[in-house]
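Let's start with one chain on its own, the form predicted on its own, as structure tokens.
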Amino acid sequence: MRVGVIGAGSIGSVVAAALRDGAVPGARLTGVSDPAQPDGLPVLPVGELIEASDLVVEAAGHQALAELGPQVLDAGRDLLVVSVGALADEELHERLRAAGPGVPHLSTGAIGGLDLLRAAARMGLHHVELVTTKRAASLVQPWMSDAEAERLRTADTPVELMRGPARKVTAAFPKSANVAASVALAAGDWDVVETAVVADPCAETTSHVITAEGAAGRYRFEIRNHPSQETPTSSQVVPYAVLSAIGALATPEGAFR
């Protein structure tokens, strides 16, 4: 399989890399789209990437996913959405929706579970929260105002920013959202999944608390992810999710899915 990684930040150039050395098996790189022109990756112009593709990789967020996303799945080009978040935009989700033959596939990203939630969701689900924990410098965001932003910058005691449903707090978190946006699609109700930010200036990992009542049962995950060196709103693990999603993709005999 082709496979064409558009954005070489902190997870699109993890992938690349992967991809270039033979690290999938089945999967091969064709090369990376990203005005940076990152050395030691072959760099496409991003028509070129797609139609020289089996597979898109979108690692460069939100704004990117809009705008290449339809593009890359009218070519008939499947797409594997990194920027989950984005999908919190209605008009944005139906537009990948619509577009096609390519098949768009997303990203676990930095969490698991979702398998399970989604499973649980056919019988019903009556509620759902997410807690995220994070360093609280790294969620300081542009629509707070001088002194909310220097009160996370310095403070000493945990802070819950924000509680409300999924779809609002992963757009006034955009740069944090994608485990919010992940959970509302598994449980397939953006209204039912209730969501809280915290920000801890002590925390060593980026937490993710998410419990789930049903028909099914009841669940409970907890995951604690070092946070990204390059790029501390995202989890180091998160292009290692990426490249299992390829594997998946490439080689899909006896894959979860």
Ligand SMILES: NC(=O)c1ccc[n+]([C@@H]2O[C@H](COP(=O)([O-])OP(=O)(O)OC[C@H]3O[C@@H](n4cnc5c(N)ncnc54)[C@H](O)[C@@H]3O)[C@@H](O)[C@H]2O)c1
Second form
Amino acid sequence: MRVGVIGAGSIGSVVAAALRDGAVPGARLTGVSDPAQPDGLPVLPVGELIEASDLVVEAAGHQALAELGPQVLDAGRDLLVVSVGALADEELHERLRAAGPGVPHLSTGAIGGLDLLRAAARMGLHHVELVTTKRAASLVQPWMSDAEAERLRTADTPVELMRGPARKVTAAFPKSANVAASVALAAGDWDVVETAVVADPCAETTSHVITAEGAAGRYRFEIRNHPSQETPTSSQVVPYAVLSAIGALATPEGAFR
Ligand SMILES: NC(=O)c1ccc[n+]([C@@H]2O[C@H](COP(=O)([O-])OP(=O)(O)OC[C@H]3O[C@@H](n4cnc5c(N)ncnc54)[C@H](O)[C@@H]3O)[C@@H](O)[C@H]2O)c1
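Taking the form predicted on its own as the starting point, write out the structure of the form predicted together with the ligand.
The complete assembly is shown below, putting the previous chain first.
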């Protein structure tokens, strides 16, 4: 499978280098497309990258997904979406759904348990809660007043910054949007997912605690990721989730890898 990567930042550069080095059997790198022109990776203009690839990985951000995602699918190329939070925008979600003949796939990104949530959602979920806890300093947002931002930077105990429906919280904390969107899409309902963001000045890991209750049973998933060194709002595991998804798409017949 020929794989092109749009966006070679903290996630895309790790994915592209691993593909270049043959780390995923059945998949090879065609190139990367990124205006930052990363060193050590074959750079292609986006049109050529799409043309040369069977699968295009989007790891470039919400705006890039909106601009390029439909083009990839309309060209008959499959698309692996990393900026899942962008799908909180219903209009974009619909445009991607309507595009084709390429097929969109979603990276599981920073979390797991989505397969069980999807299964339980088929029987009906009454309530889903996601509590994301990050280092306080990485949660400062442009809409915060100087006083609020300073209080966050200097807090010495954990503070719940916001709690509410997933769409509202993702709009206020876009860097936390990906996980909330992944949970909402697995639950098949944005309104059923109550999302909270907690700032913890002492957090050594980024944690996501997902609890769900419905006709199928009660579930609790607790994920504690080491933050990315380059991008503390992201987690180190994310590029490896992308590589794992590429591996499953490249050799779908191999269940035991
Ligand atoms: N699904 C998840 O759980 C999850 C987890 C973490 C991050 N993410 C998302 O993944 C995306 C990438 O994250 P990152 O940490 O690698 O970001 P990053 O800022 O390190 O890298 C993004 C790269 O994309 C490039 N870029 C921007 N616009 C582009 C365009 N139109 N065409 C080509 N390249 C373009 C930038 O130059 C940059 O190098 C973000 O949207 C982030 O929110 C998802």
